[in-house]
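The chain below stands alone, shown as structure tokens; this is the form predicted alone.
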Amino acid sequence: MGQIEWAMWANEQALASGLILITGGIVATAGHFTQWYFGAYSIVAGVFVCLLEYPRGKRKKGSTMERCGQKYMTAVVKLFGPLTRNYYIRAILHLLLSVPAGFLLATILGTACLAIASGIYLLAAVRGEQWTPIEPKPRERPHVGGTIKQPPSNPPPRPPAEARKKPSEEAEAAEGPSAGPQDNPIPVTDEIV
């Protein structure tokens, strides 16, 4: 059985928490909370933490979905070097960004989603994991001449193979009878009423 990949669940634990830090400090905020101010953290925090997580990584063994214009964001993330790179940073950076979160009904629901992909991550840090980008492979264009031996001499559509004629079929049948009007064994009777 296979090592299992803890960047790749805790990419996707935190993209989810990060979505719902927002929509609870939209909640908090919208509603007037008695600390509303921890609502727009949230929100901040949240809006952060998507920004961070929505470029998968590449994954070690096997093909790497990427996500929808991910590659504008991998740009981004890439140019922090090693503090988006590196599991244990990450870990620490989710684990410091929801204890504030935390002192709001509507926003810990947030907090505890993302202290558990801290967990993950601090987990893929252990293991050894990193965030790598998913680099575009250069598509390589098929040979023509080599796939192609010889262009069909039929237009379309064709006939399929065996009911095409050989050459030697041909020959027979351009000796026999004339191309003149053929006999119709059935008999046709005009008839106009």
Second form
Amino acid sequence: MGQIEWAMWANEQALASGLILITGGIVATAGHFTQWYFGAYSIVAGVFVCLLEYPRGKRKKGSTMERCGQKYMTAVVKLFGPLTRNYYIRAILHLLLSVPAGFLLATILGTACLAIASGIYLLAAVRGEQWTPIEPKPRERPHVGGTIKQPPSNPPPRPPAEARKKPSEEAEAAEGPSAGPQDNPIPVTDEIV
Amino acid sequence: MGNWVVNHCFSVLFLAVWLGLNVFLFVDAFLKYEKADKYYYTRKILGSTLACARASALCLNFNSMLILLPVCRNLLSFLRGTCSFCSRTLRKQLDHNLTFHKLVAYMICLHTAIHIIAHLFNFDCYSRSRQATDGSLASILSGLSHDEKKGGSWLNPIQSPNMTVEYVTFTSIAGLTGVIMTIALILMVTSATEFIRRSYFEVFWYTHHLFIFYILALGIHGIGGIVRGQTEKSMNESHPCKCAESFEMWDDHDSHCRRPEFEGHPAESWKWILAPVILYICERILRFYRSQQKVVITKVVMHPSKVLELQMNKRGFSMEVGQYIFINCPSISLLEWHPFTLTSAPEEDFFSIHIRVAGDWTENLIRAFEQQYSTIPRIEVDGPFGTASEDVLQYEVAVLVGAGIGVTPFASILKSIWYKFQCADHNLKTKKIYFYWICRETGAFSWFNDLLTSLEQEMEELGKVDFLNYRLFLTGWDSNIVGHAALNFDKATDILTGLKQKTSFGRPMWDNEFSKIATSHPKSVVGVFLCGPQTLAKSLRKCCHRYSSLDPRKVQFYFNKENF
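Complement to the form predicted alone: the form predicted together with its partner chain:
All chains and molecules follow, beginning with the one already shown.
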């Protein structure tokens, strides 16, 4: 299991836990269950976890598929620097967030899932993984005409007059397919579609 | 649109039947629990959420029954083989087994959500009515004793007003197994997302075996009989229609209504999942038995670009073109099985696979074989299993597209055709093959080079140069390579591959290719086979639809995609 980046799976699990927390919280609050205020907390915690986990981190090896529209959240998450980069902090944060939701049956599933995600993040942190943001690649603008400084001042070198006669004589003798002074090394076809 | 319908009509029909059954089962169970007199008193406490929970439970049973079936590879292979008289389109449905497995999984997730939410409301209702002291019908019903001596005909599973719903959840079989099942399901789903599956196959493989807990928990989930309905005897004596209004007088001696008695609904999930579980156990036993058979490695070839070729022999092994096997290397990992397409032809006396580095397991395997001075690691083989490539030789005209290492099934097909030509097999239905190989770097070509070179020679000798029309495309080119190629344009053979057919650069323009094929074969059925990425599948599928004529007698393109 040398190459597995556990943080990637922890991220999926945490995102799912966030959604489960939100759902459980809505059910508890809307149904006005006993101690429904834990449900309200669960909704807030779930939204926070979802926003934090939405931007996927960059894989160490290979290309990473971004989630749709994640660049906005990436900018926000990046701002917190080491708080969001370090997975130990994330593991502890998720564990703490999951505890209050454990007091209500409707949200206890969210607690369990978030606690599992916290455990996987801990494993990722122990193996030295870090969250690196996926930066958009700067588009290289083609340097049009970057090397053209000035038009040439001298005509191109030409072979002396005697050498110039030979190609034209050969052309007359061979009666080759190419008519005219220009010989194309690669046949150029005029494609009319 | 017409072409899409024709090509997909069986899939659409199958899915419509499945969805229809789901809807039917849901509505049927919902109405039963909502209207039946047996559950009149239960409904008095719980309301409509009882019916909701039971309806989603029935759908969960149904879908849990279905989910194990698409992954029984050996069973599907057997069905494929026995259905050789069936039409081609019918057999193609078996290719979509993994898609169906995922759809059923999504339906299970949906119904799990409905079931859990409904039961949360149910538990809350039970808890409130247990704590209510207003003498309402609900509170009297909840007070019915749990004492076994008095018949144990309770209704409310919450035995005392002090008991919390959390306590009941974790001490009842139904609650505990429910929690276990749901956590197992969530872990399975999060580790099976496309991203995780493609990048870290081992995480997916091992976590997905949590399904064992899911199935076991599902089997015993209903044992506690928490869903209670009135007994027959009690209904005959004191029918709810007559007695529900007079609930204050149930205990009076002169009232002809007695206290209602309840019994639990027996567990029925095991009835649904028993047969698929047995089939799946047989499947795993079969896989194990096949894997124990001795595999002899006859040749190991290390190709450039880190591609390992293994030629093997196994007693009783017989294959068709384009099939795949699962291999396991106990010295690297005891439990992991990875799929690889066979690259040898059935006519050869060995079978071979080409492996390239794609993750932990493959890297360790290649490293283990690279060491020349230690013993060759033991390999276990399960298979072969059939996929769409078996059908290639059934089409008059075949268009084969392989991207990168995805060319491997077609390597097997081309080799097989070479052997058939050598034996002058006139039963060959295929009259023309168009082969496109799209690759990023040149190094990966080399092991396939020899095959194409010998095929070229073969075709020339037999005078059938136009049977195989192949184009090679290099997508990872740079100006150096192109310049080099342009300079060597006049040479008879390609500078990169040594083949007579020149390598093209960039990606093929499929519209041009398809229209050329359509005009050269106006009355044929053309099979298009792809082993490659999803984006390429989309463009090929579109071209197939666009260039298939609506008249079934004229040119028809059928699209087949390899799925792993």
